[in-house]
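Just the one chain here, the form predicted on its own, laid out as structure tokens.
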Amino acid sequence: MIKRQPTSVILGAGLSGLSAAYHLKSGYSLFEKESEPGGMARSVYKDGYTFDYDGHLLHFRSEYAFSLINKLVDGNLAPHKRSSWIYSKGSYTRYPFQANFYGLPKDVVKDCLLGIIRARTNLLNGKVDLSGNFENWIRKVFGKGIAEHFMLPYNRKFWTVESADLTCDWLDGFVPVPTLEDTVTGAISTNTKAYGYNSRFWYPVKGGISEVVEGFLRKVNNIHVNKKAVTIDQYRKEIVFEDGTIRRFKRMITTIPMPELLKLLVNLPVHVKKAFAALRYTSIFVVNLGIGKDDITDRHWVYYPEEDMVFYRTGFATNFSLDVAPPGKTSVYIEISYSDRCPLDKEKAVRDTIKALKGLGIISDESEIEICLPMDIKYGYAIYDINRKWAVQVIKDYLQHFGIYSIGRYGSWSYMSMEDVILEGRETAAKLLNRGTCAGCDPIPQGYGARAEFTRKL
């Protein structure tokens, strides 16, 4: 059956699609391939535990976004002062590494201090070109010691590629740059100064991160689930769904991951195909554990740069909200990166994870694990290599010629926070409403300075 009335169509009911629908208010149809909306912002409930689809926390740089989310969840948000740590050289040190050497072996502290002093001296003397790849930026800003003791091994583990293969396009304040004075202070004493855009975060008091999705769903209508698109004819402006239905559109918002979108579009020009083929990504294997004891740690999350740990981060969701586990128990998520360049034996990864948790003292015996719920996330992070910027621009320019807007973390192929994708949905809705920008909305601040300034206000 063909519905002839052209309308605005949204493919994907994750946060960016839900935000676009919310800000359009009417005149749209929202289609989701899964049996429930939410995308990567969903939560799974099992035997009294709540597990999010990987660790999701709310960080705000925009007063509009904070007010919107707080309203949608009816005030069900609690602020937290971040307690994040790094485990390396057999010791826990505070995040970020580049401002917290206290407690590390003396030779490591010396390497890091001398390296950053030399780096900053070169910067002051104007001797350094900071353009180029991420490894160059790390070495020139932080020096050899910080680079080799943490930055390079951690980012290799996280991105599954060398830092030299990454551009700096994604930084935008995600990597804190403390002053030299702060670095020295953190080498000789415990440094409790907050750094970075996520020095404070918010999380629902009750329920998991899907409470944000539920808030949107109370305001958004015309959602159709179990509607998987199998063909998008951009020339005829028609979508064919797996159930055989066809839907015409005048304009479209798609949040489908770009590599999946390639499989749906028809008769693509060669240069657009090449752009799609240039996209690279990491996947994330998340091991969610329900542990039958509490008082494991008061930390929120911990980073692990060394190769002897299969995972790059552990998060203790019970420290975000006691509601995510039964009384006296703990909800933990463990994140492991992999890719076609760095494959993963997932069964072995679970065994290695449990063994490592024993070694760290997080569990004393495997019998303490009540639930083990792995989640395999195909599209984790877009890799910011030398091809990404031009490839994404070619794809977006081509799609917009047909009135198609590709948005969201995977539709924009960008390193974005939850707030970022919600704001992008809002701005895209404004374009469809022919406003250019969101009428009456505050401008979206950019970068770490804007994030930090708004966080200070709160």
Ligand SMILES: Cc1cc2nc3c(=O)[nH]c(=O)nc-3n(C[C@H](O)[C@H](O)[C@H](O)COP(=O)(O)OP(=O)(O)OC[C@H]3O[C@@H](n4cnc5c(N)ncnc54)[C@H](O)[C@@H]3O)c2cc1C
Contents of the next structure:
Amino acid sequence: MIKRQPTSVILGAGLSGLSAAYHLKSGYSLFEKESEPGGMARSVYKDGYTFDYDGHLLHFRSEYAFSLINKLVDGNLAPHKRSSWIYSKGSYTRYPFQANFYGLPKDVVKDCLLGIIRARTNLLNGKVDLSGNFENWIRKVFGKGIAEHFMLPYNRKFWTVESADLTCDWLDGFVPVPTLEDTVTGAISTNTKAYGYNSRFWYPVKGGISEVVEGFLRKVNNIHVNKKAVTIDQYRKEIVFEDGTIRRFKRMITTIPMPELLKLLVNLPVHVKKAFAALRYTSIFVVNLGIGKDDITDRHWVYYPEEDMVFYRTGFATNFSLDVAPPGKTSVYIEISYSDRCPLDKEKAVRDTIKALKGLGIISDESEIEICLPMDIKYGYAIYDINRKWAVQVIKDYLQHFGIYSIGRYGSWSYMSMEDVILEGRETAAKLLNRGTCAGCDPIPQGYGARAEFTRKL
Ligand SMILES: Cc1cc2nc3c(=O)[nH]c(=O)nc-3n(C[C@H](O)[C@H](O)[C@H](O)COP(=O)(O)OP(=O)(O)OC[C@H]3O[C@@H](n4cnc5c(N)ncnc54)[C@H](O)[C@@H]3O)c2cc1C
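Can I get the form predicted together with the named molecule as well, since the one above is the form predicted on its own?
Now the complete complex, all chains and molecules, led by this one.
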């Protein structure tokens, strides 16, 4: 039976869909394929542990986003000063690598310093064209030493492709660029200066990141779960759900990952199909561990650039909130990237992870692991290769012609944070309410570092 309700439809109850619904206030129906809302910002509860779908920390650059989330969670947020590190050549150094080589072998320090001095001299002489691929940018801005000892191996592991195959579209201040003086300081002494978009972060005091979702759920109505859209007929403006029901719409906001839309939309023109086919992504395999001891580390997270370590980052969630593990225990998440070009044997990855954690002294014996809860995130990061920009534009333009707005991290196919998608939900709601753009809204950034950081005193 076709229900004739030509209203606004939102597909996907992750933070972008929830924010769009919150800001629309009424006149919408929100459909979610899973049995619960939240998408990537959900938490899983097991035997006294709370695991997020990978570490999820709140970074605020917008006063509006901070006020909104703080209000939604009723003040249940604590600020933290980042303690993030890099483990390389057997030593821990502070993040970011480019401002902290102190403690690394002398020949590495020499390579990095010489490289950055040469690079900066070239920049001063105006010899460098900074357009081009990410590897080019790394080499020109940081020099050969930093490129080869950290930037290139780490980014290869994280993106699963060579930096030469990436554009710089996602950068936008995301990779901190310290002054030469700061780099020299960090080569001869411990440099504690804060850099980058995530030098401060916020996390719920009680519960996991799903507290933000719960906050939205207290304000947002008309959510229908277990409603997986299986066909979107953009011409007839109808959505078919897996349970056989059909819903008509006048305008639609979709937060479904862009590659999935290719399977849902009907009679796509060849050039749009081509655009969909060009989208590439990394997947993230997260190994969540509950460890039966609490004296592991006071670090928040650690990056691992070297190939012999299967993971690119480990995070210690109990250092954001003691509430995420039973007393005297530690919650750890370990992140591993993979993709179609760089497949992963997941069982082996768990074994390799545990072996590496032993080697690092994070656990002394497997018996300390109380819980091992791997989570597989199919769409982790959109790969910013040379095709991404035009492909996303073609798809978005095509959809808007039918009154369909594709938003959110996976609907925009962008490197967006929770704050970013919440702001995009607000902006899109304003468009649907025929207010054009959202008067007074913070602009939606293209990457984490796009706006001046909104900082609060900790
Ligand atoms: C590994 C990782 C770590 C991250 N860490 C951070 C962090 O520390 N800080 C931060 O700010 N951000 C972080 N993010 C980003 C953050 O998770 C996202 O920006 C945000 O949660 C995305 O929300 P969304 O609504 O756009 O997408 P999603 O959360 O993916 O929501 C989309 C929703 O659509 C639903 N859906 C999909 N298909 C259908 C269908 N056919 N029919 C109906 N519903 C459907 C899905 O089930 C889902 O609920 C991280 C992301 C990843 C991958």
